[in-house]
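This document starts with one chain, in the form predicted in complex with a further copy of the same chain, laid out as structure tokens.
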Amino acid sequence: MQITSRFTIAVHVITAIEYFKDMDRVNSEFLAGSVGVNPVIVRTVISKLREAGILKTQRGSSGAVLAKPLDQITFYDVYKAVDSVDKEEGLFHFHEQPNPNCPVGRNIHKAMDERLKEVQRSMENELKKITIADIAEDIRKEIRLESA
């Protein structure tokens, strides 16, 4: 199992919006072309990002605008925004019917839950350390290398 590509798509989209912000017509179709997915996917991802307050859009008129500077948008923000993992259950999917008549079955959940949450927290903390600014910078570096 893997975390949905919606996450990497979202990072890509935000980076591209910033990178091409002075260009005409950075619309969902253009972005979809860069990402390599259907424009509707881009629009739904952008919807989620808007709901999360990461960017702003306007119906009818082309182009989204970031609501925060790049270095204040962390991977965690994006990851949460696009529902990369199930909100209720968390990162780990627990088997749903351990036998309550079995001493192990009726206690396994309690024994594992807190520890799994800790693992998840640790991963999420790592995501908080990375910002889109880091990515944008790396990409500019790579582009500079290309033309060298």
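Complement to the form predicted in complex with a further copy of the same chain: the form predicted alone:
No partners, no molecules, just the chain.
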């Protein structure tokens, strides 16, 4: 199973909100143009980020703002906020019906389940080490290189 594109869209949206913070009208339409998706998708992602305390929005005003500094928002925060993987299933989708009459089929879950959970835990621990500030800084470096 793949992590949904909501994760990368959310990172893009957060980074763009910070980068364009001094502009008027950084709304879902503007952000959708940057991301290259429908504004409805951006609004859904913004709603999830707001519920997670990553963004703030106000009724009647256009746009969202960061609820905390970029260096306090990790990839893990975003990953959890936008439901990047199915909560029940986890990162890996196991085939539904291994054959109980086959010695491999009968034991495959016992052999793999804990290992797959550990792989997911390891990945999630790595996500906790990367902040959106890291991404924003890399983008600023690339923009400076483009200007040179």
